[in-house]
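Below, in structure tokens: the form predicted alone, a single chain.
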Amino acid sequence: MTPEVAMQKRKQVIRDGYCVVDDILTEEFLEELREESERLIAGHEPPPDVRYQGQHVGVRGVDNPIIQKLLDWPQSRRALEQMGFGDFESTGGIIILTKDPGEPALYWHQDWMLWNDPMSCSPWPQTMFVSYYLTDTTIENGCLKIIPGTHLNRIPLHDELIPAHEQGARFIEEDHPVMFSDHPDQVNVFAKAGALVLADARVLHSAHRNLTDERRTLILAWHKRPMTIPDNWEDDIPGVIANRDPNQEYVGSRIPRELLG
């Protein structure tokens, strides 16, 4: 990326909660990841409560050299550094997520788990999911949907959602009128195979149903930065963060309360 493009991507992540960086994986490595993900999926029986996530295969880098190669991929590290996110580090593992032919949509949710912590108000990202798509994505094969800005601003949908994943959303019916709804502000995120999609854990997102006859696969990694003010942050700092007690322990929560404006 040129410095100008990197700055545009950074601003998009901060403003909208996501960005797409093309051509991160080489064709050779992309094919290697396709073969390895199919090998791992072949021996996996996903439990029924993750049917909206697809296969949902978790792999640690220390247990798989190909996955570790992805976590250490220099082009990804370079992209993060160019965008000013060089203090983000991988949590050490990935999840293979799929949409097989005919599989249902993924419900609306956000993945931040520390809504009682004042750091929830950070105008910069603290935790990002980093998705590598192994196939081109379209509406028809189950591309990602995001509602830009919802990592920083509350919308009515926040207060209508069932809490994410194991806290309720995994057990809803496929015709739930809210969790699988379309939203007027949603953006369909189209990604080419080998692209990198960065998204703030707090942003509301979901995915379309796969209406094609081919599997849509992505490899998702979580990246986190220290619970501190970034050294390169030059804009205003919310008072609740400036006055945050770094030694206090905050009870985890998936439910955004008063800290989401």
Ligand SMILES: O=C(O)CCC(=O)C(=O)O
The other form holds:
Amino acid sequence: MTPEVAMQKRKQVIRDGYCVVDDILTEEFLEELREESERLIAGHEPPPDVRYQGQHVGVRGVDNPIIQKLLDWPQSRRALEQMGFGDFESTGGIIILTKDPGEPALYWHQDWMLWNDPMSCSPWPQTMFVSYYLTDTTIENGCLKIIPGTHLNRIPLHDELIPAHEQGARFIEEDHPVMFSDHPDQVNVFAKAGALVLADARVLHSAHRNLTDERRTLILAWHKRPMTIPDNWEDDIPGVIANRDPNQEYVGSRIPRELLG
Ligand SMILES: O=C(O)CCC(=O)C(=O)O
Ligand SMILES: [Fe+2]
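Swap state to the form predicted in complex with the ligand from the form predicted alone:
Below is the entire complex, every chain and molecule, led by the chain shown above.
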């Protein structure tokens, strides 16, 4: 990435809540990840409640050298640094998420779990998923959809959603009219295999159903930065963050209340 492109991607993450950086993984490493993910999936019995996310296999780098190699992948590290996100660290593991042929869509959700913490309204990202799709993604095979800007700004959909994952959405019906809806502002995120898809945990996202006869596999690695104002932040800092007490404990919550504008 040239410095200009990196700056443009950084701005996109801050403004829209996501970006895609092409050509991060080599074809050889992708092949290794395809084989390893198939091996891990074969030894896994998916619990029925995660069917909207697919297999949902969690693997820690300390337990698997190929996964550790992905978490340490120099091109990904370099891309994060070039975008000014060098203070993000992986949580040490990944989740393999699949959509097998015919499997349903993923519901609208966001993944930030600290909505009681003033840091929730940071104009910079605090938690991001670093995702790699192992096949090219299209509407037909279940690509990601994102509603740009929803990490910072409330839209009516926020107040109509059932909270993500274990907090409710795993147990909804496949024809839920809101959770699986199309939104006029949604963007389909087409990712080439080996690209890095970066998104702010707060942004509203979902994925299409897989209408093809091939499995769509995603390896998702959560990354976090410290609960501080970034050293390289030059824009305004919200008052609630400037005055935030770092020693206070905030009860976790997946529901955006007053801290989402
Ligand atoms: O399947 C995808 O493309 C996205 C997965 C996701 O956002 C999640 O499981 O939280
Ligand atoms: Fe998600």
